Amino acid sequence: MRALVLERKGVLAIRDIDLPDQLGPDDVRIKLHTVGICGSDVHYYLHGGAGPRIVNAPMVLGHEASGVIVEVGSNVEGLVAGDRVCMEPGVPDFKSKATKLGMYNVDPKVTFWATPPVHGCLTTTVVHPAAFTFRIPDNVSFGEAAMVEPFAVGMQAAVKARITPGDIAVVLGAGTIGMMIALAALAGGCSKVLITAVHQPKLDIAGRYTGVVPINIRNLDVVERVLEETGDWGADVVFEASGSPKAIASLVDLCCPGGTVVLVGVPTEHNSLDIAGAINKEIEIRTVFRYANVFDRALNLIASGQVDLKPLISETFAFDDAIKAFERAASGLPNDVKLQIRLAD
């Protein structure tokens, strides 16, 4: 099966590779159409790992995907060959305690595409459980459908924040996930979302959305700006999506008394969260790891038109140019939000 394979750190190849291909009774076989490049894919490519997850053998990349069903298992109902679909890439142990509690994203036995040693979906076809496969509405393109996966992270953050209609939120970090969080927070009822970054091009993109207020922290003090926007009270919800130690250190100052901090970005350096300050304000601190039970709702919001992700698709590459696409993603151009790879016409 032809696939984009990470041979080892810094080395990609488009080649044939043997992949699991047996169709079970509860599975569907999908011909891939569009796959997005995630930050974790880039980490594996550049560094050979992401946090504790290390690539020790050649691995197919990609987990943000859409495609067309070409075959269904004998037990599958509600999906048929020819359906356009997108796929939730993390599959848990259905008998685990985490799954029974509705927290299948933290199931230790979850298998997640392109997470060592599990192969990803930048390949010709994949076999996937029907329970984690979702039909794409006619008004949603393959490119938008491949954006459901990162948007689901934003949805999980918004759900964890327990937003009350009219809340004012802050998102620290205007990368892909930061923008997804901002849009999910608005859809969840926030009246305004302030988003920060050091790169003005990304802020310009985020600022095109009604309700999003961009703040360039090279030029402005974010705490002062947030206090101005909130009458010196602070934000009701603060989402940390950068992993920056400086951003983490500012969380308590940005949040109002009794507010909520949601940690999404994974820090790679030592950081200092003001725990005493959080206690004094009775701030509730919540964390996000991927998502659970929001994938279909994320797709519904996109289909409804309430969330438009099309402006965030920076460029789509042909599969033969997939290595070039990864090289561009690794360069981190300030105008790029999401790069995608098209495997079929």
The other form holds:
There are 4 protein chains.
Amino acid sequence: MRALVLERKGVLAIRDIDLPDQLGPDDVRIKLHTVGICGSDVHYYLHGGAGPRIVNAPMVLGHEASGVIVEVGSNVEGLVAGDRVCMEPGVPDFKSKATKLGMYNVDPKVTFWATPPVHGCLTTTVVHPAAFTFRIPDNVSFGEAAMVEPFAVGMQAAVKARITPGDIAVVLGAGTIGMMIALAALAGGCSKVLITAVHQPKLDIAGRYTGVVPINIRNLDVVERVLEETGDWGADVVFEASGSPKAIASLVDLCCPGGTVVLVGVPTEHNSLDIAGAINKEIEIRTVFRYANVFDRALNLIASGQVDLKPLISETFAFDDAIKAFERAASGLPNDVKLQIRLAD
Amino acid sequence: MRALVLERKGVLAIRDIDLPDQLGPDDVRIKLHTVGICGSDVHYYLHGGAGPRIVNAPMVLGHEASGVIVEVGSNVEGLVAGDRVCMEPGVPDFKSKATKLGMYNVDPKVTFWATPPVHGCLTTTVVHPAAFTFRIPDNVSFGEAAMVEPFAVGMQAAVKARITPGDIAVVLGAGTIGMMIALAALAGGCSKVLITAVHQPKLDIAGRYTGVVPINIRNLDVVERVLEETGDWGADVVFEASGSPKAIASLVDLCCPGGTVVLVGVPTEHNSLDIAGAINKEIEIRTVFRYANVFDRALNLIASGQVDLKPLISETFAFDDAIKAFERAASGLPNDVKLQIRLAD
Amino acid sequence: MRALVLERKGVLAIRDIDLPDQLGPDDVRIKLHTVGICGSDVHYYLHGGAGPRIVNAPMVLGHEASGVIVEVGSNVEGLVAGDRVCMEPGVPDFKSKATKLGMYNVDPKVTFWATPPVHGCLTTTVVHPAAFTFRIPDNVSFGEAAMVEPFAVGMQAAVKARITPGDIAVVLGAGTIGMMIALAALAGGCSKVLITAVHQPKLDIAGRYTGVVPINIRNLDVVERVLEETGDWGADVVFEASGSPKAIASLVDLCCPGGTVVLVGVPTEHNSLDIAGAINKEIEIRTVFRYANVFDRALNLIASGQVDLKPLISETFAFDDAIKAFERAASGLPNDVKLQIRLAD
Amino acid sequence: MRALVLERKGVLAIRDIDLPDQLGPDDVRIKLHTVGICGSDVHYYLHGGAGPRIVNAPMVLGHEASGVIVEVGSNVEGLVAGDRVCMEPGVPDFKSKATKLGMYNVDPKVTFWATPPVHGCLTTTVVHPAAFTFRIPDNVSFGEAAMVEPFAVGMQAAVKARITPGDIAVVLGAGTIGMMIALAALAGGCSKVLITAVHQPKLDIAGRYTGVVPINIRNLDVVERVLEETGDWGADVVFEASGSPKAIASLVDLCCPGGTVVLVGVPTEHNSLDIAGAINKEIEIRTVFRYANVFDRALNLIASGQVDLKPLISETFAFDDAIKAFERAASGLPNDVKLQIRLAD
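Cool, the form predicted alone is there; where's the form predicted together with another copy of the chain?
Next comes the full complex, this chain leading.
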């Protein structure tokens, strides 16, 4: 099977590789069409690992994917060969305690594409559980469908925030995930989302959406601005999508009494969440680990026109240029939000 | 004080009337600008009462109002003379158990404008608690601001539904309240709202909004259509806004397993909610009585452009034509959604 | 395999019968120890069916069971031969939408012991998914463990009620399920549970528990009594466990403003829930269909001493007397709460 | 009015002092009976302030109080002279945004007894809003009623935890508040509460309650023990009641995937909550600031026998010995949980 293989830290190859391809009764076989490049793919490429997860053997990259079903297992209902689909890349033990509780994303046994030692999907075909394969509405393109995976993180953040319609939110960080959160929060009930960053190009892209207010924190005091926008009350919901210690330190001041903080960005260094301040305002702090039960909801919002992800697809590469695509992603151009690789026509 | 007075069933007059006008320390005095006509105003006009509430003495009508503050009480903070405002018409006992619990709308002591024996606000000025008076953003007109009250019912329904972002909803009934619910549900996180009625003109108006799917139940089986739109699963949320026994009987079939029904329309006759069916799907049924804590959220959604109520203001009358406006409202023209009366320039 | 077989309506036999007994990799094989008799078992015995579920072929009865593991499948972790266990009798499609959402009890594909055409567990051994088999703490007897299944319905009702600690509850109906709800509601946070019935013996049994207030509705007006106990506010939670139209008609009057009704009893006749009244108090109505994710919680409460089910086991029969046990159950003695059958020593 | 006055840091006096005593229409006048000594009272005594709150003028101490109504304001309903009552010591602006939302405890304008510059209630009579004055059931003593205030903090923690019946909880810290949380968590639905401390006497007192498992962390690894008790899953709820950095650092390891942490203890030093770990398990972190809407619930639980606070009243002093009582409290005897002062017979 032809695939984009991370041979080891810093070394990519497009080559044939043996991959498991046995179709179980509850599985479908999918011919890949479009796969997006995630920050984590780039991280594995550049650093050969992420925290405790080390790339010790050649690994196929990619987990943001859409494609076409070519074969279905004997038990599969509701999906047939020819269906255009996108795939949820993390598969739990279906009989685990976490799955029974409806939070399969935190099942300790989840296997996730392109997370060592599990191969990703930047290859010709994959076998995947039908339960994690979603038909794409006709008016949604393969490119948009491959955006559902990163958007799902934003959706999970919006779900966890338990937004009350009309809430005012702040999103700290305007990277890809920050933008996904901003769009999901607006579609999920917020009246307005203030998004912060130090780099203007990303803020300009985010600011084109109705309801998004970009704030360059080089020039403006966010807390002051948020109090202004909220009658000195504070934001109903504050999403942390930067992992930056400075952002984490500001969460309590941005948030209203009884309000909600949602932590999405994983801090790499030591952090200093203001616990005493959080107690004083009786703030709730929720966290997001990937997502559960949001792929179909994300597709509904895109198909109905409530969410438009197309402007965030910065460029699409042919599979033969996949290594070039990764190099571009690694270079972090200021206007790039999402780069994608097309594997089929 | 000049006012539109319901003298008794069927008899309206524009005349002077003595109204309480003492300004307490926590009150503001407001010069009325625009007042909408509600179905309940028309009901009192035509029937002289509603259920146990009988009009036994002349009563000023109107409770959907915007205006300008002309005086503030000694304790009032955050509002000043000259502020453009809209008003929440139901005032609870602020020290009651219900208020302390955050659900002041169900406080048994609530007094509500134009609900006998309490006068409404179709008059020159009113005195009102500052706590129930909300400043209007600059880009929101007096007419839109007077729409906040009926929209608040839709907001309360959307809040009570605890929408998960991307939910698919059904609204049964395309009267004013049905439309308000549809718009609030979309702004509040739904991906799509199917709205049903037997009269096409209202459906045509509703159908102009992105995400609203009008269904004329003369021609179509709603249950079948909803199952089609939801992969045979059923709607996540079903809002009942018609009070019709037939609609109430269909709620369980429309709703998905573990889904939510929100009852807004008050049935006048006997009803037959399918309890056994609801149990079989473990459906939750929530109810809406007016609203609490949604006026500021409604204003935020209107100001940010997430909700556009302007197309629903069908016509605006001068105060001198207020009786004509009520006659028009009573005649129920198929294209009329909201009629308003302007009391000032 | 020796089993208690319902041959057809009214005819029971203890005899050998062929039952599926292939052990899958995720299954365990259990030697049955104690099985309780449920009202539904008796209903199938007396009536040959329940609603749409008709007994068309000989069927083994019983679904309230405890036993000892005798064999485990190749994938099973955390359970070994010799473990004392009790079993959750409804098995969903583990990859269904409902299961992924954490509400596997409403999965349309659930199969449930002793629900035609699925055999029950009044037999020597059964094969069951390990995921629905729970180890019994040492201080919990097989008899108590076989009570976990009916208690689980009470637990689900208590979970669905989202009890706030200190809530005052009413349970309408003092049958087995009514008692289970009362105990689960107390253990689940209620300060006091008023339970109602027309038969005194069951009320006497319930009234022996601290916190349970029995009310014989032949002698007392429940609404009046509840208002007395709650300072004229109404109960925070009202559980309906009788299915009686009269009880259903009283729900709104018993419930406080903004309170919660939980429907457990399935009405057989037409009902008349007071929708207008429910709206007026903004009451939420939740429903209970079996249970999900409560077996381990139930075992924890029993083991820790918070819940004592032993007084509700009225008599235990040898397997050879199983038909006698069913006849006794069918006769409905006033002091019988739960009858059990012992299949092993 | 005779009162216990904190003249300045370290100096107490029993003397006459002028206190506001005008009875408003919504107020009651209460003759004090019993007042408990809180850690914060002792802190003001020893340190002359707490964080930003400095004692700059003589201040009456005490806020845990019960007494008898001697006079009621003209609007007061439901309370009469002679009623035995206990009082909620924090009074918000009743018309504030926070109050309307049902979370009056976080209203920035709350005034709270014995929090500078507001006087406490260790005096002969106080005037207090009827809305924050609660009638004591006949079977509850004045001493127990004066315990409702500290127990209310435990109640708020139990409410915020949104306990699912049968949850297993851990409470870090076995001081007065830790014990209150443990009892409220058990009454509020937990099956078992593991409570930790380094001092054995407090653990012994806590361990006398059914369902409480004391753990001396000098001898035992809590995380290991909690994993043992929970089948390697972790606790459903972890309450932090110590403010200790070491305890805060252990929260994530103690908590199950998708579980809940409730922060009650205010850390004085820098803390290091493990945000990355919390994200990895998708843990929710809630916080407790005093309490709202729990006094009546607490009284219900005490009156019904679900909660017994009597063993925690270590000694009761006559008012003339009030200074001696404070010295004893300041000395922190290992077996003292709560010391109270009796002002009337």
